[in-house]
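A single chain comes next, written as structure tokens; it is the form predicted alone.
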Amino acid sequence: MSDVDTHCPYCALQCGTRLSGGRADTVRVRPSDFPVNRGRLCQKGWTAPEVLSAVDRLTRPLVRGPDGRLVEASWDTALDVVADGLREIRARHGPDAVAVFGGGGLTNEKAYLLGKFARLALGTSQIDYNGRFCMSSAAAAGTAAFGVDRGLPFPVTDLRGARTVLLAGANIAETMPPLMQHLEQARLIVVDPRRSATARRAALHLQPAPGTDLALALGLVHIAIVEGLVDQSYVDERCHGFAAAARRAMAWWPERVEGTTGVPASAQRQAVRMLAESRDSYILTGRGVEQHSKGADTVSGFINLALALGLPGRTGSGYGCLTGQGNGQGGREHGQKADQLPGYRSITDPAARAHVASVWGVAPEDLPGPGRGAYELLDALGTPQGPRALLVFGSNPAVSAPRAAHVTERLAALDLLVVADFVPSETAAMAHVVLPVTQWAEEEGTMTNLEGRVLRRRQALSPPPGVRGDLRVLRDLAVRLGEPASRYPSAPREVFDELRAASRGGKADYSGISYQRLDAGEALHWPCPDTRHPGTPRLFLDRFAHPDGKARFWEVDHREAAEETSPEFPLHATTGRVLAHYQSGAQTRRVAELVEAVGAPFVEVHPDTAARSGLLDGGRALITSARGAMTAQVRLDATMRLDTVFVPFHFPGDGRANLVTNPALDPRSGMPEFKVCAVRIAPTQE
């Protein structure tokens, strides 16, 4: 096999890689000089090929037999079982009794066709995806402020010129290590309740109590106003709503913020002054401030700070959100969210419905309306008013969803659970039918990274015999459900061309992007409205995406987390990622080097907190919330807050961090409160 240029299968940096080797067990990877990684990879990227030859790789469809065991079956048998089950459930309970759950790692083509399949072949409104757990708060806040949501409205390489960067809830030294090279010249201000690997490199670490980030953001805006650091001409010329947002912020003076967050008033003032000293400043948010029941408001608070300082829409400064999943950006743009149609169109907009319906060859009234968001969808499974069947593509909600034991119960209550995957994930193990599909190096397609840059995923090797692509699976199911085969192309290039037409005129307009242009090496960021357009690497330089061209301050105020500590549950628990693993760990837990690095769940605890709880370093702990309990190995860390423990969420079984997390939802985004819940901790009784 000649070398193939493609991209890493993990995070939204989508680092450029070059693959060589003709078989799954001989594929080797080396980094390419792609702008976001510039010849570097993280530990996950270097070891990514090992998953291609995982010993438990799925290569034959599995159907659960009368004895309850999953047994191998032919593709025809498996697809017939699925189609027959879907038809029966729809006939008995209606189209919304069937649901679809997608993933932020699916290619643009898969995400697009999955949404089309759900709304036409199934006729259901019940489709959402795991990106609801990742980027939805920042998407809601970005759309409200700027009129459009794109993770970074500028190229990653612009950060190399930054003098100061505030990272709010983003531990990129572990989650996106190649990104750190772009920040080597910047003074970092890190907002994180932990002294993370990123915080250890910071010039200033602000360590708020979990759930208080919004109070901190309000306090920083307050300081900017009082100290005369607001860029008033920018605010007057390019924004609306400053007065109302300022009134809210003026109630949060530094000492009040210190009492709420624990961040010293002096450190708050230092942070604002560092950002305001020059215009070469950026504010970047991540999951740490988003995964809350007030996550959208919290992101809005940090956007308000950026607008007050005059950062967005200027060369050399700005605000951005660090998208997490590999196609977290493209995955939410093209139709697998409950409320969206391709091109980032609202499903309730009559003009949007008419445009997409015309591309699909149906009447606008044939398209269902908005459905449930991700957690609400999972929570309703198997109930009298909820879906009786679920098709899962590219996700593992048995591990990744909040209140995981409850979600597992809901999955078990289904009449039909179908999972398309390439390894037997914890969700696949519960399925009635498992469909083996291709991995990243075995398929063609496109991805959209955190900069809104559309990239080519290229096939480096053939999939194992018996494995099919997701696009073909969707077509074959659609045909069995009575749809014309021509409506569901299975060639990625054909699907992308249809996606281009469906997105034309939308906020995320891909109509000018083609495989031909991408293969010729053009760097194309959306929006790209025609084939002569160069793409838009930098948004907002002339105007924001609201009709009047102006950005909006959003009036927000701090409120407590949905669940406060108590004598029964006296500690905050917060969750996150570690360098060696990704998402639910279904892929990375199959890589020997990564398992050797971190092979089991752990809990970080301050030594004094551990002593009060009777815990020993290296011992086993039981972490209990109002929803359930998990077990983990104790790691003492003197930099932890006394009131906080940290657990990673990559592990299955009784080590699932999401056994304890709170499903309280953000009213603006539907984001669950992953980042803070009340717990107690004690030695296990083993």
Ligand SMILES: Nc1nc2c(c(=O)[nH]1)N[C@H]1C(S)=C(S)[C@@H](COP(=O)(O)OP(=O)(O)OC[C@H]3O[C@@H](n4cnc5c(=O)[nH]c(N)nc54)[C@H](O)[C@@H]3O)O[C@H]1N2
Given for the second form:
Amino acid sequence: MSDVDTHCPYCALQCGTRLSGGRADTVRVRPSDFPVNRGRLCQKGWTAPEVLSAVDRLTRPLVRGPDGRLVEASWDTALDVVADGLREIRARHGPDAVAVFGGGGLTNEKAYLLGKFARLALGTSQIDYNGRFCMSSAAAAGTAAFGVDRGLPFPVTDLRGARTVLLAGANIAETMPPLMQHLEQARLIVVDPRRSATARRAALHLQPAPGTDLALALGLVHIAIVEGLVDQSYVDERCHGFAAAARRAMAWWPERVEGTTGVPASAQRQAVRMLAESRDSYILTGRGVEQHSKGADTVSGFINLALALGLPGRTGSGYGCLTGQGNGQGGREHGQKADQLPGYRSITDPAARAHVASVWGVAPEDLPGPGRGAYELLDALGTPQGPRALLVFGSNPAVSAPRAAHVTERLAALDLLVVADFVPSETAAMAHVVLPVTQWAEEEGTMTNLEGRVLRRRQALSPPPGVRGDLRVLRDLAVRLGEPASRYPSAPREVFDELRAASRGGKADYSGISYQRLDAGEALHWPCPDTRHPGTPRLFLDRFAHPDGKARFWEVDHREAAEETSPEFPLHATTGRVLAHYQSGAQTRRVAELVEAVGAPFVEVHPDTAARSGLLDGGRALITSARGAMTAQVRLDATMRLDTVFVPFHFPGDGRANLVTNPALDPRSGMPEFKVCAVRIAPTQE
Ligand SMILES: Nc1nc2c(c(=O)[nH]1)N[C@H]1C(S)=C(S)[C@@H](COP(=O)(O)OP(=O)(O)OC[C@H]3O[C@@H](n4cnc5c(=O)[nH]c(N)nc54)[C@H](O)[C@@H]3O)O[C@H]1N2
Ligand SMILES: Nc1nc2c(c(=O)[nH]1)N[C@H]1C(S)=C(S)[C@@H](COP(=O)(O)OP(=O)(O)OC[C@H]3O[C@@H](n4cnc5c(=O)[nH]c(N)nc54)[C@H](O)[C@@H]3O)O[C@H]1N2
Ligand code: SF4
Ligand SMILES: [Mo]
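Following the display of the form predicted alone, present the structure of the form predicted in complex with the named molecule.
Complete assembly follows, chain above in first position.
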């Protein structure tokens, strides 16, 4: 096969790649000259082809036998077991006894068909996805402020012109390394409790205690007001709500903010002056400020700062959220969310229901209402009021969900757990039925990257015999459940054309985007409402997406983390990522080079904190919270705050960071508090 242009399977940067070789064991990847990565890839991108021929790649369906072991079965047998089980559970307990959990790594076509399958073939309201754990706080805050949620409302290449960029809780030097090239000219202000790889490259590093960013954001608005740096004509002309937001900020004077966050008042002032000095500044948020029980309010706090300085909706400045998963953007638009229909429509809006029902050929009243958000859904599994069956497509919640031991118990309590995956993830290992599916380089589809640009994923090689695509699996199941096959096309292009129609007139309007236009090389960012429309790389230049065209300041105030430190649990624990591993590690823990780079869970601790706890560098530590305990190897790091330890969440078993994390949820977004909980740390008793 000749070279094929596609994109990396992992993160939302969706680096352009060129594949050559044509066989799973010989395929080679090179970076292409795509604008987001311009000839660069990170270590995960370079090694991504190895997962195609992973030694334990799933190639046959597995069904749990009477002795409790998973054994190979034919597709017909496996699908019959699933369909019979679903029918029986539905007959006995009603349609909401069957649930679906999706993922932000699924293509647009898969995410769309999964939502349709849940609402029509299963008739359930119980569908949500791992994006709830990812960017939901920023989505809630972005929608509130701007009227629409697109992670970056501008292309990443715009960042090249920036003089100052504030990165709040984003470690892009490890999580999106090729993006760093667009920031080489800029002065970086990094807000991170750790001296991360990104913070090390910053002109100014603000190192707040975890969970205190909202106080910091309020304080920065305070300084902007007091120092006369607010762009008053922009605020008057383009925004509502400044006075109320400003009143809150006035209570957060620099010394008070210093007391709460630990960030010196002088550094706060310096940050605001750098941002305001020239107007070509950007404020970007990542999971560090978002994954909190007040994540949405914290993002609102940073958006308020951006609005006060007049940054959003102008060329050369702005606010954006750095979306995470490969299709983190598209995955949140096409209806796999509990409260959503395709086109980023609300499932409770009668006009939206009527439109989508007409595209699907059903009556609006046949569509279920909103279901539970991701954690609430997982928490309800196998309980008397909760679902008794769960289908998982594109997530590994046994590792990645908060309070993982509890979630694992809930998964184990199900009558039927079905997992579609291409590797035996920790969640697949618990399933009653495992369905082996294709990977990125073996399939066609579209993904929407962090800038809202729709990209083509292209097939470069044949899947292993016996493996089916997710779209085909959904159709095969739907037909067994009595649906007409024509309602579930399995050709990605056909699904995309239906998705276009379903999205028409919605906030995320894809109706003018086609495979033909994408394959001709057009750069198309949504909204793109007709086939002659050039797409919208930059949103909000003329108006924000609220009906009156104005942005909204959101009135927010600081509050403490859901769990504060105490004599029993004296330290903050925070969690996050390392360069070499992706998410729950299901894929990257199967790549030798990445395991060699980081092979086991570790905990970063300040040497003084370690000494007080009797910990030695390289020794094993037990990290305990009110939820449970995990073990990890100690890494001393003198740049850590004395009151904070950090653990990555990429590892299974006893090394799961989520054994300790707090599932306290953000009331605006349903986001769990992954980024701060109270722990104690001690040597393990080995
Ligand atoms: N290597 C790698 N890259 C990835 C991924 C991966 O798993 N591995 N996943 C992708 C996905 S899905 C996502 S969502 C993105 C995430 O990308 P990022 O948001 O950059 O990743 P994190 O490491 O979760 O968090 C970023 C930083 O937040 C800091 N932090 C922790 N607590 C706080 C706090 O209370 N306040 C502040 N200000 N900062 C805090 C952490 O120290 C960390 O350095 O990465 C994407 N890219
Ligand atoms: N403590 C802590 N926990 C966290 C976070 C944190 O910062 N700290 N971050 C959270 C965030 S931001 C995220 S995004 C989540 C992610 O956590 P998960 O949802 O667990 O994400 P992955 O590990 O990417 O799991 C994806 C699974 O689906 C499979 N898969 C990939 N593509 C496809 C496909 O096309 N079809 C099918 N059927 N399967 C596929 C993969 O092999 C893998 O097993 O973790 C969250 N959990
Ligand atoms: S930065 Fe993201 S998209 Fe680019 S190579 Fe790395 S994992 Fe892949
Ligand atoms: Mo994420």
